[in-house]
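One chain comes next, on its own, written as structure tokens: the form predicted alone.
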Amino acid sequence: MSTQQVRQAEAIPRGQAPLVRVDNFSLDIIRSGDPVAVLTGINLTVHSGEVVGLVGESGSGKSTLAMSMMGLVPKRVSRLRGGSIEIDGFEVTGKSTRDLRGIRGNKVGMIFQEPMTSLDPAFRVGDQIAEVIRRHRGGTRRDARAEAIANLKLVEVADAERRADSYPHELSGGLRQRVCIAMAIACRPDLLIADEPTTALDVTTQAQILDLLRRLRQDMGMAIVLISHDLAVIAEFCDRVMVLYAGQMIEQAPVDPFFDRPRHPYSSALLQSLPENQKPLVELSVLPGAPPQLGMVAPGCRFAVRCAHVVAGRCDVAPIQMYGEDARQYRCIRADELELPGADNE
């Protein structure tokens, strides 16, 4: 069975309305008293049961977008420049912490990038999961602890009763990540945001964590937004992929067409830099240069200064709009002229 057939077999039927709707969302960060654009004109939808991958270099805005979907970007250092984010019809942007408590945990959960720093070292992991349950659902400490242990069993933590009494530093990286997942799904959210859930884990543990997320998606019907630098993980796990560059969405597409034939030069360059696409005894392909610093983007295509296909006077003059249809979009005026290589699937 092909990867596409497996993905179709695992897919959960979607409803008419998307669970998540990000509409022309733009956000500034206040730095030294001045607003600096970190996200510009982001559009994204996620349906129930769907897995969407966010990729891009460090600083592209992936985690900022995820934090914005949770309403976790501090208002004292940020400014909404425009647009909106809705989770199951609830408007997230502009809401107070009190208003957001109703969706955090209940509607949307998040696995943060580093489990050791997202767990409190002073409390046992079972108590931390139980606190999430009591805060959102109430109940007694005994009932919350029993449910916390049940959640540890759900994420396949062996000897869950004993592990619930462990402190984070007493657990391996893989076990800490499972605890974070148990905490994120404790109230059975409709959406799970996973920010680099396999970073710093060995290959075997990475595979176990991805299998766990896949099973939770099937059993609970959760939608998942997966942030990862690992394109192999995106190819294996996601239904759709969205590429961010310098705070802009530059391409989105179903996973298989994206890897077969990317429509943006940046996407193609990312795929060509994968080690598995390199020929033996040949110098590795690299993407030259670096993304622009915040607040220093040039007019026109933000990737133009690094692009091997740039045309002066066309690509670097005015902002580039998104082309294509809803299912497949790209921010490149030369996309129809270019035959860009994708991943080597041979």
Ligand SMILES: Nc1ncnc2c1ncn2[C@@H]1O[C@H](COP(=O)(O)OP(=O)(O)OP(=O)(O)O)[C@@H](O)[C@H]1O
Given for the second form:
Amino acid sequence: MSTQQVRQAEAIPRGQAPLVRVDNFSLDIIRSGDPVAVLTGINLTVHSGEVVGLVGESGSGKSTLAMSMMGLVPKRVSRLRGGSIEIDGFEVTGKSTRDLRGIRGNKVGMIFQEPMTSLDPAFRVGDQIAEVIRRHRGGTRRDARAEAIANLKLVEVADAERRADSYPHELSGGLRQRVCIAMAIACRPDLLIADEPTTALDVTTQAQILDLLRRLRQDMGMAIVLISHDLAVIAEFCDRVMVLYAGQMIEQAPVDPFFDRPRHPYSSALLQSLPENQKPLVELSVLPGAPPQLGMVAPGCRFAVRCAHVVAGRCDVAPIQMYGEDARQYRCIRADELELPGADNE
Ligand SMILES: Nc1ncnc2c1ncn2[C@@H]1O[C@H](COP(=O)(O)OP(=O)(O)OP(=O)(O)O)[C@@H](O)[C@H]1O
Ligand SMILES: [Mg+2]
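The block above covers the form predicted alone; next, return the form predicted together with the ligand.
First the chain shown before, then all remaining chains and molecules of the complex.
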């Protein structure tokens, strides 16, 4: 599995324009009237067909970044501080819902962290999928319903015709998630953003949903941004991984080198916290200490107060830049002098 993933990551033609290009993107959330930085200087690219994992502790900004790619962070609670997000050459930032109609659904589909974000409890699930199809493609209600049922079959919902007439509350968590996936892929997007798609599910259902996503990716060739707390899922599913810490990207790398030899002490600490028996569910909160509160970041490295390798006077003075090359980047001034253990090392 792993060698193949590295090959896949290496096979991505670097000269080709990326499908997603997030460039120096910074976003504030307005809290009690004041803007506080939630994302700072985010750079990220996703190429066609690539699967990129986004990890980080709770509150690090993963969902906000995902929502920003869809232009879904409400303008009344946010302020763009700088940078841009392009999807297939289309600038997303600053656009209205109307401008974004051609992107959402068609170019990018999203599975939300909370399934009920995309499902309306008052409507039958088949009608909700059909509505998405009609909004983007037009056509008759009858055709849209037939297509909705075909999509439910595609995501392996048994007895799809009958299930299409169910209301969301009548379905199990696993089935609800399949409906959300059917809705997200109904218009065959180039990119699927999956925000913690399996966190609320039991281990067996989680594995089934991941298998489904893997198959859809193979069949449809779409790129996927997978947000997960679960490093085991990232290792198994992704070509590349990006680590967010307190609103900053602190490391990005192809999956295998990342797990073998992380370059940032935070990444290494996360990998060390993986239990030896590789339990499928790993909460990242086992790391001692807590990330800085929003708007309370220290002048230097944001991880410095929790870092076992911090050097006073070097790490905590000024903001730390990203080091490395395109494929492998890390925000640590000591990366080259440290031999940090990965997932398999003591
Ligand atoms: N609409 C909003 N209003 C107020 N604060 C927000 C809003 N959206 C995000 N935030 C704040 O931005 C920060 C980042 O939140 P976000 O949901 O992106 O984190 P996350 O990494 O997805 O966390 P989790 O793993 O818990 O899902 C949090 O402190 C959150 O409270
Ligand atoms: Mg989230």
